[in-house]
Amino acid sequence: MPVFKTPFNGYSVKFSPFYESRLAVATAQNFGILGNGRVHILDLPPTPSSPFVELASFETADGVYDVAWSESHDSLLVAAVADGSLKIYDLSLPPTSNPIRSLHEHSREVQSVDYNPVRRDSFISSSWDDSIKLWTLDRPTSIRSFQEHAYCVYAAVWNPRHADVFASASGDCTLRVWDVREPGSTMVVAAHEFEILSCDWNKYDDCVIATASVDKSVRVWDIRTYRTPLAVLNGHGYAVRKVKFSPHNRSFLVSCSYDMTVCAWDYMVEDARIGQYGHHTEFAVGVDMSVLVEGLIASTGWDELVYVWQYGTDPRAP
């Protein structure tokens, strides 16, 4: 499959829920410390030997740490920006008309954004200001803030079945489960002894969630019996930056790490690591799995490269 070279360091990659060949990439200059950002919208080529087609790119004054596609409009996406803002882009409009909205309430960098896959009208953002905010497209201000974490909230992710439930992962070493109808979090899991950088729900069991940590492990939890994890997945050599469950397979998940690798896991078998890909030459910080094409994986990293490949094949193969 082809490789796409970004001008800035890759931070996040997300497949479109509407078009099987489309993905968005969030990037930040100077490793996200200082400088501009850019969102790239890419289409996979019709043949593997052809280059990616860049449909659009949007420049920001600060780095972009994450992107999320709208679940209700195929041309809309939300970007999480280092200046504390969320910017909404509409691909059906010319670049000069974008972003169509900038939502600025977070007081520090926005690390993650996730669109509600059930209700499809709202999204959540998480920030280094220790908070999570709930938004809808039609309101200029957030609906609600969730403030219990004692340190940066690196990820907030909606439950795939329950429209009001989400989970958050924080540098305070806790995983929290929330229901937007409740005043506070409904569950606190001391999931790791070090910072938790990512979490993701299982798409087939709405009580199972994975966490990824600075402790180099991925842990899988059942929130009904969360005293001990269902599985501890060891195999990365450094902090695990992102974890993602497969949309097509109950026990399959992928992770990426500061050890520059992407790992594939089956958490239900004893030898859980079923694949390891060493195609990046810098920190691997973004990974995603396509909802529309089974086994299709994308990754990006600080080496300024975006790879897309089928599970079981070499990401660098032409």
The other form holds:
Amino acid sequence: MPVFKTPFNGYSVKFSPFYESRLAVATAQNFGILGNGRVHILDLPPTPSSPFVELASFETADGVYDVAWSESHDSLLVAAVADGSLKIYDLSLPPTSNPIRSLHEHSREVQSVDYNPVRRDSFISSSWDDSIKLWTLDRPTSIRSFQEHAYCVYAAVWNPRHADVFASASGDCTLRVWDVREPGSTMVVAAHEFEILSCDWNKYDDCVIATASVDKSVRVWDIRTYRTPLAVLNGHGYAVRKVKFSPHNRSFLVSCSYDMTVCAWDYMVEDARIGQYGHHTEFAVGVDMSVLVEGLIASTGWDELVYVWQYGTDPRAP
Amino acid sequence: MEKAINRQRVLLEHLRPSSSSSFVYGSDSSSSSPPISASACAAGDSAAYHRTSVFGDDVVIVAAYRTPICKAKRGGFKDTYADDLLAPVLKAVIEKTNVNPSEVGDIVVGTVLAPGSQRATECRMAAFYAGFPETVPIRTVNRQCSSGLQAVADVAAAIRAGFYDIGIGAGLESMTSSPLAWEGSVNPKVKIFEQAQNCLLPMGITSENVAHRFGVTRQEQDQAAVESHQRAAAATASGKFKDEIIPVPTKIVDPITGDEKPITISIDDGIRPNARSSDLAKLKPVFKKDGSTTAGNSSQVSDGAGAVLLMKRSIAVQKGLPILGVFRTFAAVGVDPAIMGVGPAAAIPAAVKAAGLELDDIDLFEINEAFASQFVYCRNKLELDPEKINVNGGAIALGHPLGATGARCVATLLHEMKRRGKDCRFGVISMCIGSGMGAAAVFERGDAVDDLCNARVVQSNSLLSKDAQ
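Next up, the form predicted in complex with its partner chain. The previous block was the form predicted on its own.
And the full complex, kicking off with our chain again.
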């Protein structure tokens, strides 16, 4: 499978829910510390020997920390920018008309953005200003702001089954589950002793969440019995940056870490780590699994490379 | 600026959380991760990092491959013609890069022991087997053990001089076919020229001289040998060598029955994964009674070949070839023939200085392990970090096919630097040379940021006016 080299350091990669060969990559200059950012939209080549095709790229004034595809329109995507704004891009419009919206309400860096897969009209953004905001495409201001965390909220992820439920992972070491219809969070899970950098819902069991933490472990929780985790997955050498459950398999998840590896896990078996990929030569910070192609994994890292490969194969094989 | 400092602090907290409670590790609670601390940026104004020189006329390496290395006379290549060793690697550098062979300006092959003219003709024949047209010339070069590296340096120099744009530096040795021997009588003048006489010393005696004069103990030598075998075995087991080895289809003739069997050799057969110092300690010294140099802590006598494709950076970019490495400098220096093993200790500082660098700037070394005595001496003399030297094993485990060693080190070094990422920027290859010399070359990791690497290649620019074309 080919490799794409981005000019800036990679931060996040997301497969399009509409096109199986399309993905968006969020990048930031100078490791996201200072400088511009860029969102790349790539198309996987039909044959492994040909290179990626870059459909479009959008420059931003500050680093782009995350990107999310719209579930309602195949050409829309939202970028989470480090200056606190969210930018909405439309691929069907010429680059001069992009971004079509800029939503600037967060006072600090926006770390993640996630589109609602059930209602398909709204998305949530989580920021270092300790808040999570709920938005829809047509409104210029946020619908709600969820302010309960005590430190940066690194991730906010919608539940794949319940339209109004989402979870958030924060540097205050808690995982919170929220319901948009409720005034505050419905559940607080003290999931780790250290910062939680990412969380993701199980796509087949609507009460199971995985959290990835600075303590180098990924823990899988059933929120009904949230005192003890279902599984503790150890194996990464440094903080785990992102975790993603497979859309095709109820016990399969992937994680990427500051130890430069991407690991694949099956949390229901004894020896949970079923794959380890050391293809990145810098921090691996973004990983995603395709909904449309079973077993297809994409990862990106600070080494400015985007890899797309099938689980079980070598990402660096041509 | 405040924002940048804050972001840095948040990221640092991920790596070094300030909470002092210890982590709970599933299986491995005994080893704790080394404490990480943020340090002031080491790159000052004069540091190499600030000098990112990416010029179109840099000589870059776009491909480097080697054959497996096999024990001479008993190993996989014992019935292989020398030209059949060279042809596969010459073919590989062309095939894997899709370069048109007729564009190659010259091929220089480092080769040591065989009779000069015959070997040069064999190399020409090998080029034909590899599919090169008659228009591509070829020559050999002999600077003893450094011939492979010298060949690469010669091609780089010729490209710099403008003789051609694309060249191949290669190395070849079949120690099965050509034994180390002196033809004819020795000039009686050597009786009055001590240095000339010392040129005739067997290499093992020079190793004993180095061990004795600089106090390298038998234990240190055996330990270095064990490490070489362990690292080479680990590299082979993890598949690291797969990137650089070209499998060679050849034949093996059974010495007793005379039956020929076709075979494809794809791994080095000299490595002993289970080498232990206790076993090595039992070996008797070979060259001197009460000496310390044994068969176990000397390089092996082997067969092998390697080839490196070099070209101008502008040509590589034009062809869309990924750049594996950049050739920076080369230095050959002379030392006392009686202790020829000290060659790298003299040559490495010269080459590093010529590149405008310090020894600390070098991230990876390939120092040929002709003998553990001289290898350990050079490592200690230059105060190098052993974790950066011969990380995938050296000649003691892999073998030392004299002329091929330099070229095979280029393949091993550049592929390892590529695996290690941007952090591993500069590498050095060095070896001692029989008759009292040392050679060293500095390489830089490839893939400098090329802003246009994702750009569409323009075939014909019809936008320029007629005058500009």
